[in-house]
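We begin with a single chain expressed as structure tokens, specifically the form predicted alone.
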Amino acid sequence: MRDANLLFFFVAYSVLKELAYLNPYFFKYRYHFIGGIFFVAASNVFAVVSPQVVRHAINLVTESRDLYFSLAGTAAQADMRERFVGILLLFAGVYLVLALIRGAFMFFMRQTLIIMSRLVEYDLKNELYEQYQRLDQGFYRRNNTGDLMSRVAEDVGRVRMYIGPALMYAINLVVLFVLVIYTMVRINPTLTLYVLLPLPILSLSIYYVNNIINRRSEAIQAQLSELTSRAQEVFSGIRVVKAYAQEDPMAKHFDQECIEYRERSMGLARLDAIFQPLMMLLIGLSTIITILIGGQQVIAGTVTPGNVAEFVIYVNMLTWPVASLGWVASIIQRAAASQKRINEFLAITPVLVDEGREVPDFHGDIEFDNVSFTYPDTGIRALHNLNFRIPAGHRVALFGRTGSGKSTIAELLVRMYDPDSGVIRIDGVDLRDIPLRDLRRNIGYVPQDVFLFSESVAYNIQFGTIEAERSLERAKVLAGYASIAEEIDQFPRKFETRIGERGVTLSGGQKQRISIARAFSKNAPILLLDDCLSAVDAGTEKRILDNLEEYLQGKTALIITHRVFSLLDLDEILVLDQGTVAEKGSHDALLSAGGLYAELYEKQKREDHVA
């Protein structure tokens, strides 16, 4: 018994514990929350009140038929039953009344705490997204998109449930257990104590049973969950499925995990099937009990009939609370573990700290100071001492062997990550001391991995420009720029063609000039451009590479590649291996110096050759 207890306690412990993080928003929403509860009370006393009017209502009756019949064939008679038609229409009338009341608490009840879990809902989720774009890029390697979705979305959603619904039935059931209980030991203790014996067994069986409905329930959305990330992954590799002629199996298995999906609702159907009757049946228990008592303590004349309707009405008032007991209970609990894991992410301490204070003029001159890095969950080392430093205006290219940390140097200096020794510095100043979002305004980069948005192509393109700034003419000039504009013109709406979820309906090559085309929106002083010309053929690199000499006029470039542009003026190319940088110069002057650039060169050249 007393390892129950503490287990009891234990947990009741750690689901406080957890919901404590919400304290802050009841005191925000206080009068909200205050308000419920009185209107919550003001309901109950007028529901209270309404079995009473009824009490009345069946005594007036009992009590007045024998005098009635006993004045047969009189004048009495009719004007009795003028007066008695006319105080039961009254008795109705305060009866409907009473509910009218009742009714308008019970509405404004609803606006205050029910309002009160919506808006919490929404400060939550907020709070989470927020957190979500403070954190680093490892935060997102080592959590998938749909646990980050789920968090949001699913586990935000069980704590309005908390917040909203189950406080309000909590509150309402201590409230009206107190009122109907005090007013019907009032009437009579022992017809009270036999009616209630059913209750605590109703709402213990529902307790029991919800849980495992709840765990059903999750495991049917699990399983839901995996039919529908089966079912995007084949959407999404829909070209890969048919290429490999795999429609057949991928059919089958989604049949299967269809199957696996029906099982479960099936399940969860006929345990909810047994247990609707269930409830059914110890409510009815509860009325037969206190019609089967009652009636015969109106025989012993104890209690009038009047009494027994009003107990009958009061227990039925109970019923449903009483039920929603283990309801509200199971709520709690998958609150609890909801909030939990929000907390979990809530409590993480972002790895880069935006303290920046300093602002320079960001005329792009760009140093890497004894830099070094190693990527915080593979533990790969990526630069090593890494020194170079690139005047503003000069156009640099990066070269070198795939995993020589070219595109490293690139998050770095955006700062999704910040070295693990060295410093990186703009304008002489460090980038820890600029604030992050002044830092991203000033540099364009176009990223190795292009990520296009379900939207318009215009939309897409002016993604970094502010939105009073944006305009039609605006974003053809920047698609002429990254030799784009003609084929945009071919689509059906042109540049208010959307472009589907990642620009499926876009080859690799369209991505990567439309998103070198948002890169030059920002007009900024920087310009990273990630191997944005890999998916181009040489006609199309080579009219870009004619407009980046116009647009980088006066900016400081940093183009990160694995080929040689020979057709790009260069002020110069540094060849990274292993972190590091191996050389540096001209083009020719790499050429005739015969290492690691020139044989890369020549490699390029002879696969060129064979294409």
Ligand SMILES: Nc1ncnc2c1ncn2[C@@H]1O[C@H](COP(=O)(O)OP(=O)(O)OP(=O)(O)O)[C@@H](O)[C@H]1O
The other form holds:
Amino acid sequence: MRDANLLFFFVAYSVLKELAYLNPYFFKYRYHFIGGIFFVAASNVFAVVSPQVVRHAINLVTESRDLYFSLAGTAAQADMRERFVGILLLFAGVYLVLALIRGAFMFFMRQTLIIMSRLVEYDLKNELYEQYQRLDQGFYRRNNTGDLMSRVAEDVGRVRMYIGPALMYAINLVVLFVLVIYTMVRINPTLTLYVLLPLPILSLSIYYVNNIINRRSEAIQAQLSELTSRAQEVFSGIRVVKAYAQEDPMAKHFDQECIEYRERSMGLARLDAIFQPLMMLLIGLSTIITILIGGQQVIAGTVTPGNVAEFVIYVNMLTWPVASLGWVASIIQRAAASQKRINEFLAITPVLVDEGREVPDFHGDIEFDNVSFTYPDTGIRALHNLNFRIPAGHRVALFGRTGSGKSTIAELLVRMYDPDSGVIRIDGVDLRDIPLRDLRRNIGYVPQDVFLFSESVAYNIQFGTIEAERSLERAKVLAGYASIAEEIDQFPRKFETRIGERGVTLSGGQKQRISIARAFSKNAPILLLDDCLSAVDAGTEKRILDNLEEYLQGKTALIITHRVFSLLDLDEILVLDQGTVAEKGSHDALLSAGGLYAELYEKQKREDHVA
Ligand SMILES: Nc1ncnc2c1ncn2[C@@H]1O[C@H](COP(=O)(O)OP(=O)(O)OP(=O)(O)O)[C@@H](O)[C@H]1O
Ligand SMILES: [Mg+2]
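Could you give the coordinates for the form predicted in complex with this ligand, as opposed to the form predicted alone above?
The next block holds the full complex; its first chain is the one shown before.
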């Protein structure tokens, strides 16, 4: 028994500890909260008074019955009958008015408490969203999108159930209990005791069954999301499925998942089917006990028939809140589990610390000083004692085989990661000393894997422009720089055309060029292009490079490529091999040196020839 108590306190403690995070919100919305408690109390006062009206009505009838019959046949009986009906109608009227007032208070109770829960939900979602934006690349590689989404949607939803409905029912229960039991004990303590006996059983069994139901419905939810993601995958990969004639096996697989889902759903339905009648049975039991014991007491003369009727109403009034007690307990438990996950998530500190306070002029002098970097999740050593410097205003191409670490350099430069050792500097300032926003605002970056938002072309192109400066003209100029303007004019709604699932499907090369235009939109002093011309033909490549010549005036550019292009006037070419600089120099110098560059160039020339 002691152990059970200890366990109970331990569970209660850990539940409260997690949910304590929400307490400041109760303070923030204290007027809603206090108002809610007041309305709950007020509605219950009116609820408890109404059975007393019933008691008086019934007592009036039973007590005056003998007198009424003794007056049989006289004019006084008709008179009494008339008055009687009048009084009973009055009782009915009072009862109705009480119910209306109670209803009004219940309305305000929801308006305060449920609204408070929605407000907290809103705040929590924003808090989570901010944390998502603060976290770094490493976090997003370790976690999948589904988990992240569910944390915002499901976990916050469950916490809301605690702040809203669960708390409302709990307060309601406490107030109602105090009022009803006080009234009942004042009338007859023994009867009260008997009547309340089945209630704890009701509460416990509901708690127990409700937990099973929750567990099963969660399993069903999981199955459903499995099913949905499978369907989604098949739909988005439908071309591959059809091209490989795999429709039948896929359908069979899907069918199996569906059968599983059906079985689980039916299991839950069966449990539900038993649960409802069981509850009704227990509630009915209380009523029967009231009438049985109450009837005996009426015969013994300790209570009036009106009291018995009153008690029946009280019992029915209590059963629902008592039943909800089990429900409330399991909601709170689930909310605590969700809040625990939320707390853990909010406690994650980004590995990248943004504490720099030094803002350089951003002339664009870039320096890698003995930089080494190993990807933390895979342990792959991508950069190895890397040294190079790009003076402000220079154009440098970064060239190397696939996997040599080119994109890693770009990611380090925009500080998606920090180097393990060594220092990266811009204008002589360590990147870690520069506020992240300032750093990233001053680098126009075209990542290797293009990502565009499902928005209009104009929006995507001007993503880096501050809102006030966005305009169609500007979008056109930027598109012109990236040699994509003419193609955009062919789209159904030109610059207003939506990209992505519900809009136009762009070719790889078109996506790349929109992504380049987007990098231009920042008008940053440093431009970082990661393999951004891989999907365009030679003619377009030349046009972009010509435009680039104009755009790049006075800017520092780092152009990553694994194709050699001699068209652009470069200051230097860095040849990267296994995470370190193997050679550097001009195109001609590197060719005549006959090293890695020359080898790769020859290879490319042969391939181009074949193609
Ligand atoms: N996010 C990552 N997590 C773990 N390892 C990575 C990650 N990105 C790259 N790597 C590894 O780091 C090494 C360098 O990769 P990087 O992307 O820098 O090459 P790259 O020169 O850009 O190649 P490509 O020309 O194919 O784009 C590779 O071995 C790669 O497998
Ligand atoms: Mg790369």
